[in-house]
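Here we start with a single chain on its own, the form predicted alone, put down as structure tokens.
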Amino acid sequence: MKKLGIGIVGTGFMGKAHAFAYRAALAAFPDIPVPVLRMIADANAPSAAKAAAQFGFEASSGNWRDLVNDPAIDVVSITTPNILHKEMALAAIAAGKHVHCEKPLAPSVAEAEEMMKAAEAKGIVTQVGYNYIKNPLLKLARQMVEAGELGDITGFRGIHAEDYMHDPDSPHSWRLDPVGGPGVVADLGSHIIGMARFLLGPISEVNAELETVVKNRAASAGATERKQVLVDDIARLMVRFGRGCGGMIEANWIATGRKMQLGFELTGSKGSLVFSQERFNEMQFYKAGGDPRNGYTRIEAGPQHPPYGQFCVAAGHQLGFNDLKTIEIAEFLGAVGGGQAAGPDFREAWEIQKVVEAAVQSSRSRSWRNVL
């Protein structure tokens, strides 16, 4: 079976998630190429060494270029802050590596386009970390829409809300640096925008309001100096899809008490679907025309919803976040090995970035903007 040398740049939250996924992918998906764990790199060399030992990588480095230039590495996962994505991805592409990059792909549409074109010009397989749409129930929802089970789609209401930035005394960080792009509309908004596109196709128009609620934060942990915040904390978007229906999307990283409110309500002439990542092993389905007293029916994830059965043979035992990441990485490795590309790739991430940028422009002009 074909083997692929794996390198991961970054040892934080997503770096660890990628490491777990590469270790688990072959066990759940035995037909993919064999991932060989070659190297982890991080700006903090001791952190890289610790992660390499923990996850069974052959080597580590305090310089990401060592990883990108290693001829034993075929696949590079980039899990750093998005301000670093472009330089790392372009270097990996130039070295002939296939690239998985976390979202958002880049601070701007222009940078995302440059990365996309570079990869496509060299025939590089790419993927971007929109792992929530790898949920078997999200794939079922898309199939139901495509099969006409909901009839004509009449509306979409989506939200991604968390509270990791709600404390006004939390310090300024890279997430708040406008050099890295806009705030929550890109950080969390890209997930729910990507999910909306996954279910219903392209978004053609946006009318958005971006709001900065916490105007300044401590310049660093424990500092008395305050630094102005120049990016958004809440983004509210009215959208119109290319298919003709409208919708509402919210992104919010100061939603006190919310840890992972990523979800949607999708309505159609024949029925509706309701989903929340907070209970992501179930989805609610309402079928119009029946006894209204019956209400919504709960669809519970099970082996009948591929690839759930690759992890567990029993319904109701539930998948977890790292399982979704494993599905994502397994599909990526399968595509690198010559199988069907599952995406989202750099081109889809570029399309998502165009919606984000249209939202920023709409908020500034206080008007509808076309997604170009």
Contents of the next structure:
There are 4 protein chains.
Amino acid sequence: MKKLGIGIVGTGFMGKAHAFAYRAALAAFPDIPVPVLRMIADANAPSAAKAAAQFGFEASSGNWRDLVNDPAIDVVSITTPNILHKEMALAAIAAGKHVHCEKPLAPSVAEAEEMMKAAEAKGIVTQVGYNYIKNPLLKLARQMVEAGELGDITGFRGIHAEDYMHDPDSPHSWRLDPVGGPGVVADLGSHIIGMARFLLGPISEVNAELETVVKNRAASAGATERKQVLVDDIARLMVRFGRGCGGMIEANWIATGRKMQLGFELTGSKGSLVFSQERFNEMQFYKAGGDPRNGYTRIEAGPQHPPYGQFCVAAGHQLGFNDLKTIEIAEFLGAVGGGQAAGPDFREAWEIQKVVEAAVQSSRSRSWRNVL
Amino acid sequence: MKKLGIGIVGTGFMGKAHAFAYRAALAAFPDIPVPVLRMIADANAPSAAKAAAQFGFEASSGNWRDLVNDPAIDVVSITTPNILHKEMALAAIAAGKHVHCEKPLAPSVAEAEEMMKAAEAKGIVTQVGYNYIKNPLLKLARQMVEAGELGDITGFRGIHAEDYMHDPDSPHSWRLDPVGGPGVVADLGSHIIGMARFLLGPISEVNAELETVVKNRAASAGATERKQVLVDDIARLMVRFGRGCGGMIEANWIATGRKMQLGFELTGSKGSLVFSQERFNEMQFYKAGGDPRNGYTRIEAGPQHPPYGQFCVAAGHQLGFNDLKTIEIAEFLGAVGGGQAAGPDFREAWEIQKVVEAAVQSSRSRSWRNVL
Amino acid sequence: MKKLGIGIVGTGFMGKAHAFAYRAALAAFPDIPVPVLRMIADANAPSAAKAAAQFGFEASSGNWRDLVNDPAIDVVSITTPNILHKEMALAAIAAGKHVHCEKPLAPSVAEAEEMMKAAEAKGIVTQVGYNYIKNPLLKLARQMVEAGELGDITGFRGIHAEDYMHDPDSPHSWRLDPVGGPGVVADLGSHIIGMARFLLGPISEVNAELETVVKNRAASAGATERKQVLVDDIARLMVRFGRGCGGMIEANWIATGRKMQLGFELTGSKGSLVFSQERFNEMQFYKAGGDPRNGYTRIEAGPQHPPYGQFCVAAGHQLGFNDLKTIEIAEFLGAVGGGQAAGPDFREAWEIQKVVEAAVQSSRSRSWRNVL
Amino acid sequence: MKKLGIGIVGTGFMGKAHAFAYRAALAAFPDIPVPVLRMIADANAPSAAKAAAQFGFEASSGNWRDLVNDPAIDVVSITTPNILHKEMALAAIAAGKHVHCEKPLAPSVAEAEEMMKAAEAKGIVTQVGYNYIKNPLLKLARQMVEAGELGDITGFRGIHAEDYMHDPDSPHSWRLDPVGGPGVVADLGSHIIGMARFLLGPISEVNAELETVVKNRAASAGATERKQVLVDDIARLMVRFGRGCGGMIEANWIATGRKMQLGFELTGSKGSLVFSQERFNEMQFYKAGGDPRNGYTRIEAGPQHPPYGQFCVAAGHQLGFNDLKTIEIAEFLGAVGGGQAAGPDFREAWEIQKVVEAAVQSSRSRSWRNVL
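Let's see the other form, the form predicted in complex with a further copy of the same chain, since the form predicted alone is already up.
Below is the whole assembly, all chains and molecules, this chain first.
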């Protein structure tokens, strides 16, 4: 059984999620290479050491370069803020590591392209953390679209709204620093844009409006000093897909009340699907015509929807957020081990970034923009 | 007790709805003038006669001018296709009748304006059939916005989607004739635009895309001959409100599966509301902060939400579509009797028409348009 | 066109509901006899006069016997508290009137039986106000059961819970007077028992527990004096149906939060149905086997579910509580006019009363009781 | 940091769930002892070896006694069919191991009592796999009851219904063998009985009806031979709680359509809760009185509901079934390590078994039975 040495850079929200996933991946997917948890790195060395103990890694370091240069490490997960992604990813690629990087891949299209080209030139396997599309029901949705079960697709309405930025007194953070790229259109928008692409293919044209509703925020926790906000906190997009249909997309991180409203309504000539991450173990399906008892059917996730069955043999027991991350990591390890790459890889993340960029440009010019 | 002679023009879907409403209005609202059901008119005289018997009208006619000219009639309801509205309304206004007209008021802004000006010059009471905003919970929503209960409004996402046009083999009809004005943006779009205005006030700017997805339809029921469709069946709008916030609106009559998806998500800095006509006796309300048990609260319509109690003293028993029409008609009769006009009147309908028109222009020019 | 003179006794919640229904019935159901609104009676004569004006009745009286003895009246609706039903109904029957009586029919099985026998001896048409089963979707549910679409029925779980008695400081009322019979098991229990019988046929055996949770209440509104409560406010029943399956039923009028939780889950070997009056324009249907996309389908009420189409030609627009009452009254008038009796008639109400009585006896003896 | 050697007996559905949980426990709960995965045993030795590799155990065995007798093992998880629990548990207890055993603990009260007494005599820590009550929202529900937030509890309606036995052609299995004790009342009933006890305390009296609806099943997969079913597949219970209120409980494994309908409606004088495992990351809460905007509030699980935050710092991301198992195992390991025992332990499982037994006896005698 092939083994792969694993390294994680970062110990925050996503670092922990990756650690859970690497610990669970083989138990759920016995055919992937065995992940061996080698090292976890964090600029704060004691945090790294603590995380190593907690997550079962053999070693830790306060310097991510130790990890990238460790010959026993085959796979690197980058879970740091996105302004750090490029330097780390390029170093890891140069060292021949396979790289999983959190989203958004980079602050700009140019940087994302540079990373993608480096990875492809080196021939390593990449993946980017768009975990929500790993949901077994999303895989089903895509299959239904591809099989024509919904007929010709006539429209898409997508949303990713949360409220974690809705309080003007919550402190300013790196997510609000324009050095890291746009605001919510990149942070949450990239998720729903990626989901739209996963389901329907390329977005060819965008007409967007981005706005900064909360003009300034506390400079730091509890501070009376205010700091101006320079990035968008609501983004509204009209889009055209390459396949010919249109749609609307909203990204919003001041959506008071919403914790995880990532979802869509997808309409075709023969049927439609409605999904929200708020109840991500179910999906509504309407099939036109015929049956006098028709209506929206609530499909509950079960073993008939791979890879649900890798986690539980019984329907209705439900996957959690961390399980989606486990599917993602397992697919990545499977691809590294010689299986089929499931993506989304750096190229796909670059494509998503181009849509984000087109939205920013469109909003500035207040006009339709092609996604180049 | 004051009495008002009533005349209805048209005996179709809306003619019947008006008849129900005039029959129920006084029983629900005892303080309005007594409606006396004088005449119902339809180009098909036997239909008119049959309707008169069924709905309890004293007389019928195959000529709507008989009705408009009848001195015993004080109030005229116009429920015919919208290309006929102007001629009928102007005649009724000229005869000094108070006029209730179904929506959309007219095929164009110019015609709507002409009707509005004639009505205002004559000083009669007008109303237009945007019945969905008569819902007690929508009145509550507006009060909450106005009272600042939701804080500063930061965004609106509105939809009116149905699927009654989704089948390409359903026959061509007057709704698809461009002589009557735009397609779904006017038919369903005017409802959600009107609702947005009811809740948040004027829309100042629009950026829209209208498309005709079903290019041709059966020329008539069962015909093999096809007829080209010249009006829109999906309309997507980005909007700016005069109050400063933005929003998105979709109107769609090929939304496979949806029968009455008229609704919105309205977000403010202190709270938010979620509503769908699919379950119009309830509304979700989220109030930010404070309570450790917070979340979306499902407000169920009851006597604490006027005028629900006019229909039923007990909460949770639920109003139906025809009850909304009864509220509308009762408010109209109350205004005619000297009470406060509740609208929406011809002026408001003209304002809605201007937004529809701006959407059409915006879609043609693919650019933002001011609503003049 | 045949005409029927109508008289209503009582002007409260149900008196008003009947008035709405008689006013709307013909407009919705053009083939029934024409109801002519002759008289409304109430012990409080001014209330009767006011109601007559409001509801469009020709006359009013402070003495119900005037109404019962009026030769111009063919049909009598009795909407008074149930201790008054028998005297009024027997007088109306003696006078040859057709009688609609609100539920529960009488305080005891013996009285219900006396009323039923008098009506059957006289050959008049009767009906009892179990309006909830007039829902088009409930008619569909019964058809599905009868057609075997759910296979062999294996179980029923029914509930009718509201909270209008949950406050111990709400004043004592006639509903709490044991002279009127049992408490919630008769008031709400009779609805869900009637619904169970409507769907599945006779209940043959009962094992129940009734309890009085709120032991005393304010003697009258605002009074400090307390009055002991002598009737049940929660009733729990295990039941056996004559068809062979079992079930559970609860009736509860102190169910904090519930306004209209009247519903059931009905399970068969091939499918199941879930319904709640809280959203009575929809019903969940699960069909076993076969389709890989199966799950609970939300059937939305529409014209394909008679008699929905009598009120509205478009699906999803929704009926309200008063519309259910209109269906009930229209079916009653249709039967009086020579059509098929749709019930539930006095005999059915007597059968329901026997189940109620068996529950009371079972609770006292703490044992299973046959429904005789 | 203290370490604990772990052994799991069984590699099926629950064996795998325990393995996931032991792998994830420390990552989520850093303060518990470090679980060291020593051995997994299964009567099928190759299955055990395969599981050891997949789940990361150091060793495997085809003989569970090897595991129980291994001095490096401190903690034993028993995940085999319940007829095997007693022998295994008694051996593990005798060897001084701490024991986690799946539910139901044993086929009978007597056997459960014997196991409980042996464990208490030895002073080891025990736990039984009632994982659903480990849900952060269920912990919240219990706190709300205990804090009086719902007032006096007036009623409980509980259900655990699934449909995995609804097909008469699904093969006979060990779950249907009466040697293992009753049928659904023990298998699923014990979950909802345990949940009722968790929330409201002891059940003192039971009146139940158990029935076997599917009389015979295929003797084995695909066999034409049929085997008579001797255990219950629906159980209906009326119950009285020691605290004074009553309730109803149903357990049903032929509930066509239901995959995981484990839930309750819990009513108090000041509020109520509604929960279903079908959407176990949310709970409905109604608070009586006061607020004019009241209604059922959908509480979404988040970090404010411990221990949700151990898995994810952001609300709305949702836990999955395996996470509930991780909480259970982590609490168990914490107790072994000297923390507070969280249960449910063998004593609690014995108490649950007594309710199950009382239900069986009650059904036979068709009468109320005390839970002794």
